[in-house]
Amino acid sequence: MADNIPKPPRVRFAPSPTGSLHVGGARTALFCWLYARNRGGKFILRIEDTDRKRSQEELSSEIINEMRWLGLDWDEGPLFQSDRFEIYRQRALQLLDDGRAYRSEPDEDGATAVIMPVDHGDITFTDLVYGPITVSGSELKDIVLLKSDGSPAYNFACVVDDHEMGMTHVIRGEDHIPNTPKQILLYRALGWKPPKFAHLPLILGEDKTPLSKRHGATSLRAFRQDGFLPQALRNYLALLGWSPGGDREIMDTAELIKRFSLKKVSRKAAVLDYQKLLWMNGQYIKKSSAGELVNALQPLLAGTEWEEVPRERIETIVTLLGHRLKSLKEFAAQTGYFFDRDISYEPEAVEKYWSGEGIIELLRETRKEIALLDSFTEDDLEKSLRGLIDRLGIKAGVLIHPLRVAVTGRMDSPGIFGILLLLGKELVLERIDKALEYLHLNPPPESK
């Protein structure tokens, strides 16, 4: 089971551009990257775009961009299999010349041009996660080398590239375990030594079924659009099927690299806990500066009203709100009252904070106090309103909660004095007037 080697490893991540980068693929890429970085090796990005019907150039670009966003840099690549068709053809001809393969007429789907007969002996390999695995050669069918259109079959192209690119380790999902015996036979036929193999367990949804769109976000693009920070997702995915031991959960990239080992990868399927990921994302948001959060926010705000708001104002709002966010996607939903001239009142907020006796008079007195202010600073606001609270002989919340509903429409918000300052005196007075108008039309019942 030991995976120590005398030279730095060379590992690759090899996605197919037939769909967006799935979170399972991103976890595989991360484990490959961590393994290479932990051992001072090389991480290679290879795009397996040999499927001429399904591969899309724009998906290749998306995968490359999402890898960059996640912070997974590569030492070589991106390399494209579509640039290497002649190499695969020459290797297939080599096997033909050696008598290890034979030509076949294309089948009814036009699927095969050259195939290799199977060696019917047992195929055994030691997986660095699952241990020894043995498959009977009699269970395998002939192995396709080239398709009738000249493109290479997956297993053949994979073996040729992994050998010629010097891969020492192949780290991939457990769904590839059935491919490994076929690839080992191809290595034997070509006279090459196979790399070491490590297969990672599947990622499941919380209902313990394979992760799919019905569970919510599954692609890296979707997680990014849902407002997750790359460093948070990187941290969470690293712990999805791997544990360094102990109770540590928040680990920066340097620590992940230092502690990563294939020996501690679990054989059990990992369950993606969306709430746990949200919690972790919130921890990273709290640790980030306002400038960093605004940089991450800007792509999410593109095409919205917020796009025209000065960066300095957004930074101020982020500073006020940031510690309350679990996802950057929540920013727009939680801050609409800073932008919209008209706000709506949450029914539960109205019921809880505008239902007592004297609410209208209280808001009137609050408006008078704010209107008298010559200097509209946070300190002046707090001093003035706390003075009113003392004169009225009430608890602070009796005034602050109804005022919060008046200026934000919400039951919950960041500190009221910071909100008042950001809204500005004119808008605050306007919103209190609208609240009074609403309460005149919808008189609050007397408290019981």
Contents of the next structure:
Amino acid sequence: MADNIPKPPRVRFAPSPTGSLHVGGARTALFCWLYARNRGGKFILRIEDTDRKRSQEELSSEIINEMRWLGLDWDEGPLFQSDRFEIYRQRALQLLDDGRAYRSEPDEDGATAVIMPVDHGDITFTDLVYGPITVSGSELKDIVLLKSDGSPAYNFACVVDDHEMGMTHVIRGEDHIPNTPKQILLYRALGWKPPKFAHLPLILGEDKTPLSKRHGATSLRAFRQDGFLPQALRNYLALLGWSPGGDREIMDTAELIKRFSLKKVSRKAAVLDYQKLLWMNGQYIKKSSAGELVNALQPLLAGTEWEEVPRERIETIVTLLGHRLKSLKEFAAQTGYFFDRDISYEPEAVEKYWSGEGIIELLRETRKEIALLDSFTEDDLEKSLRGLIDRLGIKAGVLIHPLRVAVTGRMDSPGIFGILLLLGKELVLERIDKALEYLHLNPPPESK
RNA sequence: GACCCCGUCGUCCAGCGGUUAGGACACGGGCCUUUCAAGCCCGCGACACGGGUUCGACCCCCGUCGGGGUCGCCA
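Return the structure block for the form predicted together with the RNA; the form predicted on its own was the one displayed.
Below: every chain and molecule of the assembly, starting with the one above.
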């Protein structure tokens, strides 16, 4: 029978533009998208902007942009419910004509809402994630179809659209479970076959309460601006409430699509672990080429001093930073010393690596050694400085750490020789001079 | 309060009748190393509780406790 032949599903994501797209919504969108892609179906984007007071156009476009950024491409839409009020009205009128709905008492202005009465029988549906759920109709209040201002109420618009747009699966947050019996009643009244329903567990903050503004930056925009890669976010979010079974974790999007199944979706709310997301982002940063990273980085650099820096130079620095970035946002924070200007010294670094009287002499010798170089390559630098280290009979770190502080001002940095190279001879010598100057003004305390 | 849902390491997930209960993040220790990372190795750490069912329960049933969701002419 036709019902048993699996048809390609049609799945929609239906955000409401009353707020930014947050990670919870993004996770729902991702699961809808993964399901559609896994089954060779269609993914539809629908904007639920029936509440004119609370909906904002800017938020619609922000949501659409963030969906694009996350890489969740849709096959149809974006469709706006605000364009479809006439359709809802017609359907409501039809139910009125059929005697399946009634008009409310008029309000002060004489306006009436259209409402559908609910009878008391049980309503059962089989959720693809939660299994069978039964609710007694006696628990339900009558369902508003059209509000007295003529706009459709959520459940009604949702049902009309899901049917008219041919949705086979409704995948949404667990908070919609209580809406489902009401919607099923609407399908019945309209003589339509309901789609399959699948509800997704909630995403919680560290304090185990549902993710909200209180938890800080939870909008997708914030994650983008914090330097997360969309593919890392997709991977991490996919694992929040779903797993392919076994120990697979790092999965590219193709694998996610291939393995995704609603059967493996968890019923338990999940706490978003920012640390693990950061770690995963680092994994993806490591897998990316410098070119890809610069592409992702550039929007974050707009409006900063880096905007003027040639792409090739940024790419070189990104390469040098290599594996030590967990988010793109760290880039600018860790590389200020590449600009030709005075640097400040981290107090800790000064205290730890510029103590003891020998330090001044050591930096002088180092300067002399570098000044002598006429070929300024990473190899030459290493050879010459290691030569000095040998002659002085010291450990490499004894020279390298103070030098690092002199040229970067920091406790930590990528490999020193690469940094010297990128800084260039002139700036390196200048920085060492500045360091010596500083040390004359602020003599290191007697050490041990 | 009513209705519905959930309950494995701190966190995310495996395991679903017989396992030394597995992996990842975090945490602690070690190795490597010019620092910080990365990487590698080791460690810490959980089946909410109580009854059943069963030769045998994390896995099945019931209850308790705990947590969450919803009860709008918001979506």
